[in-house]
Amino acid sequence: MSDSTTAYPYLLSPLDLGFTTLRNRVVMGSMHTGMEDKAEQFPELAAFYAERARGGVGLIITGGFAPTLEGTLYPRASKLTSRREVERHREVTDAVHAEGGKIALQILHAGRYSYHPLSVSASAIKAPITPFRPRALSERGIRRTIDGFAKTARLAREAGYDGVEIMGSEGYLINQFLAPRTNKRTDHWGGSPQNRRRFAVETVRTVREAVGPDFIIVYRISVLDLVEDGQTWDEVVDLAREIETAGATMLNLGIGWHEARVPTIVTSVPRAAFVAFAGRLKKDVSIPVVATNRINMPEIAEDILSRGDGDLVSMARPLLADPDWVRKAERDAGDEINTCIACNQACLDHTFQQQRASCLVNPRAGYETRLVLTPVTRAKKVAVVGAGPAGLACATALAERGHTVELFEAGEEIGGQFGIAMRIPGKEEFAETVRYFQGQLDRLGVKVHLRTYASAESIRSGAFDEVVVATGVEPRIPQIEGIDHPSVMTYAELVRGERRAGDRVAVVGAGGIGVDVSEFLTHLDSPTLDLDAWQEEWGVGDPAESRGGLRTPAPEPSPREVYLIQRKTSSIGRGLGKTTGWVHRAALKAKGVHLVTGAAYDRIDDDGLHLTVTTMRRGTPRGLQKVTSRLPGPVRQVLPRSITKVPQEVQKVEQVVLPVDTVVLCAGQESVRSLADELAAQGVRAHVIGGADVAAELDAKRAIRQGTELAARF
């Protein structure tokens, strides 16, 4: 039943589960925050979840807690295996219940994804993303592991949780039993599809017996493995039916394994790209099905539910970006939502580096007790100069606290570097952040001066109590002979449409901006996030036709020949994000971009770009190879690559001329801080933030956090 009195009647309608009712159809999906791993951080974890419950979420699912020591993600990672650990969880559940929410604990056994030598799996097959080879579980080990799931579920109930989610997707242990890729067993836990799913079904059945009938059991089911030798669609459907019979309350969809070479949650993935699988599975089961992945706005969620592609929607990162997401939907104020742009820079990248998860567009996420924007007792008049990410974050946070703010921007529009980023194919979502900040400026009464160059004299004459300089960066112009040649342009000129590139382009500088520009150049002039084209490009198919849902990728050819060049001899893209860098590298390869490393820029002329290219031969020196070969396997596995793979010697040096008709400069950035220097010379103290403070590529995460933290101190 939908509630026709709201703007989003399906999304905001309650869901009766028989023994309990969810207040709406919004699930906060599981995301490991890093606070789960330390007992002393549970008060902060409680505050984090309480803010999302206060924001109206129907059901929260925690980050994963292991049911056994072997199942932990890494040494001393989160687990719930004894009563001694229950009390700290009560602080979390009590905080959520006090705000009218419900919360389930995710039980996650990492299997061969464990980053420690105690790892176990269905078979002794090493994962490509960890250095440790797992031990195949024995019959006794399997039974003990299933009992571990049940014990953790019982402890979760004692701790006050409303339910548990059993993690059966993303390539973790249960998923490893399900797929022929990782289950080579010949006993009754492997071989046939029925035997391979026995572990999952027995786990759900045993958990249900342990917790009783009036407790939510969510099963996270992998409907699209996106790896070779994954599951077929018929196997997924048979599993879903048996999981329902075993006692699951609902099915939450999982898409892709962590080792899959198909992106599933980054910003270049079209919105709601996988929800059709939820609608498809719904036809074969009678319990609720949760649609997931790249759902970030209420209208998207409402459309999914209204057409029957799910009974609920799951979002994790969007509720990092805006904990009041649901409340804003209730007010029909979707335009006020701080939209998740799926950049991963402060959330998943942090998680996979064992740092606390936060959010690029909302630095308060994960720091609710530390970064607090309290109302001021004495309002100040503040000038903020520069409307890029740092200036926008600072101006809106200051106004939210009650200060009187004037924002000065020399350009014709707000956004700064985000105004450039949102024009990159696959980064269109960045426009949502600019839209959000524009709305905040209007709602909070910030006086905005566009096309206004703020001089030291004009700032002084404004009688401001505080001055914030957030004037950002400008492209660095390298010292190359012929740099003033007509073929040369900056990345800003290109992306903003002020200049057009020819058919053969050299991109000077292979950092994050150089990679973005290369993607810009290798797409058609008017790119769109078309789902069919995206599936073709990445080889996403139907698991009913091929195991795991993989097919041969068929990306559109690049309209230009592009050379991406860097001075360093290391691989291009090594400094990109942990969870997104591989996507960019794969995209460049698919488009046929020429990668040139070890390049010295000699000159630019009518013939093109002249380079001196040094090629290094890499490998393990023979002496070191002999030493490391004698070490035990587990020791060799954890040796740093800097020890086992080092540059050996210069292979060759050659002169190269790239016959290009366009050279795009992406050779770094320089701070624009002349205003700060002028103010300092006149004895006016200014706070310098963002790129004006430190010129670093694609560092909006630091800029927005810095602007917000400064506003919190005023």
Ligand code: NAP
The other form holds:
Amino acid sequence: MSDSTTAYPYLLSPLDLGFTTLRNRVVMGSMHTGMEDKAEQFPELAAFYAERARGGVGLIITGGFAPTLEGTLYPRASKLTSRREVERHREVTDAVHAEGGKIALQILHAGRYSYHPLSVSASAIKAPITPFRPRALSERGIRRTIDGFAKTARLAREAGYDGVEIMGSEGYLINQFLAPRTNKRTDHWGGSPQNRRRFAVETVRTVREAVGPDFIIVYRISVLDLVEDGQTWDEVVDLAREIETAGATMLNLGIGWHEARVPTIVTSVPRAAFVAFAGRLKKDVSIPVVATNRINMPEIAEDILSRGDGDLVSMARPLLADPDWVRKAERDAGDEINTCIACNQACLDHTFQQQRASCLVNPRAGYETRLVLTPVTRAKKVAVVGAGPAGLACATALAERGHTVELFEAGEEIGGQFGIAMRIPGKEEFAETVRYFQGQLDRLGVKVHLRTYASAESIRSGAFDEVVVATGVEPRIPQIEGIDHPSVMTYAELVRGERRAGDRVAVVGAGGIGVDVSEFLTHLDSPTLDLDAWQEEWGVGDPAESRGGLRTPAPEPSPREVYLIQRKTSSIGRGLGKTTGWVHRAALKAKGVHLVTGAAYDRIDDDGLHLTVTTMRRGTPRGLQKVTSRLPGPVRQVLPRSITKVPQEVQKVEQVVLPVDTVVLCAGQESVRSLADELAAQGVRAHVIGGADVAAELDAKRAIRQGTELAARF
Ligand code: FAD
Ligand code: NAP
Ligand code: SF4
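Next block, the form predicted together with the ligand, ref. the form predicted on its own:
Now the full complex is given, and it begins with the chain already shown.
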């Protein structure tokens, strides 16, 4: 434990590993940023890690690098297999060491999760999340793969890394050998638990032999697979013990395979939901254990360490959100941390779309050398109108650069639409962003005028050098007969608590907000963020009782009957985030929300909502037909008819009345542009950002980025 003058004595105490010492207990967990895949982006990767090392992180773990060509995540994805590739890594390791940090390279063999036809696994069983069936590794192939891990580790050492992390969780190759779900081998690499763990143990042993005793080897161990036919707790413990004997320096915990249907890191997962497993495992091994998943603030980390649920904590996304996280904890200024809200929108969703990872609340992440807030030589007097995410990001970034900023907000409080988002059950974390911006406004001396509607006249009278209009959006009111009926309300009225919903509710519009509002309506009016209830809802059990730690989900029934409606005939939730959409869809299903697609809104009256609903016969969506029609004839011939020819066609059209007592409008947004238009009419040049600029496809990611980028240019 470090000295007791700090609020976080456990978190900030050094860890002596015998041959080296970590300066504190914070591990930056592995995250693929996309920069690893391209040699020319290594200078930016180096700047990205250097900023986190400067921020005080104890040990950084890089994104995954494959030990063999077959093990890459997708074609041309990162690997470290030859001496030729070593040099570019030196730039990364030197940059981190110059800041007093330590860095380990993650070795990741994707196994059957490889998104290419060369994929290999323990057995030839296709993963539900890739189209490619893997080839089962032969005995020779297994030996060659283990040697590949050892070679990559040796190259990492040559490149100046302080260690490696061997990725043994999340359903990647090593995990595929460990679980009966994916290992059906009958040789000495499959069958009994001892045979199934042979690959993992041999890999660690061979890597240790290759790198010598004074090099960190972190083994990422899957303690809760969350898939059928995953491992049992006894198997996990036996594995941990053998991995320790084979030479690992520490165990970093992994939770859930990528194909698991239980969320493990999204914002609705309670904080520190899985750390008890670290505490349990710690009792069976003598090497340090790293607790992980949904740890984002120092007091949570301190709590985990002080009660013995781990020797270190791993965080990945929180260090994208705030590279100075550790320094702020050291200054006992946890309330200054820009907290990761676990939205995945700019990090994992980007990674899955092969875009560079960044952060919704910190658009500088991944762009450290490009988006720079340099101090100004001549301060300007700037008016920012609107304290939603766009205005808040712009005002605080301008003030950080040294400008004199006044922020005008018509409402009672800051946050704009984000202040509504944070009232949705499972989105409570969003309040942290509002808290962070409020603190920044105070610290940077931005003059905030709440309850102040800014008009063109009031802005002109302020004699500002620059004017930023961030007046955002308001709910669209669709043209439906009976829209003035007393049962109708906007999502803003409902969620802000200005109006109450009855027992049977129709939600008009099934975009991000319609889905959120449905979650709001299907939860009790005052939900509690309770870990036990969350585990029941998603069927998270104990691997000591059932393989993989799964049990039958038992969600709390919805207090209301909810219909979620859209005009499109496509399935609901298509536009939601890549890594979060499935969670929302599963939650709606669990709560029994009725999904209505292909609806035309006829009228609203005392009987409820009248619709004409068109049901389409299942067929190939036109977009897919267009794609397949461009393929060469021989290829088209071997494709199933269902994806080349069958058109979507109308099956039936019917008139229905939903007998609802409440209609909530979630039919998109309109820009609030009156101020921008008035200023333009009076010849005042203003910068328009966020929803005021364009309402379509607006989200907080775009709003914050636009605000920050504008501020960087002044
Ligand atoms: P706004 O948030 O609309 O802010 C504009 C502000 O300007 C308001 O506070 C308004 O009062 C003020 N204003 C307007 N005119 C004046 C004037 N003349 N004078 C003074 N003040 C004025 N986004 C995501 O990225 N991820 C999510 O998960 C997500 N979930 C959401 C869930 C819900 C339920 C809702 C409602 C929104 C959600 N959003 C989400 C959307 C996100 O909140 C918006 O995209 C974002 O708030 C837009 O930011 P903005 O600053 O452009 O506008
Ligand atoms: P949205 O996603 O564009 O959805 C608007 C919905 O309204 C659509 O379902 C649309 O579907 C319907 N609609 C549009 N015009 C209509 C009309 N005239 N009459 C009836 N229905 C109409 O927008 P949003 O739900 O308002 O969300 C705003 C932004 O917040 C989104 O861009 C989103 O990115 C962000 N957000 C994100 C999340 C997240 O989890 N990432 C969550 C909430 C919000 P039809 O046209 O088919 O009816
Ligand atoms: Fe966290 Fe969202 Fe930023 Fe990702 S994008 S690091 S989840 S706040």
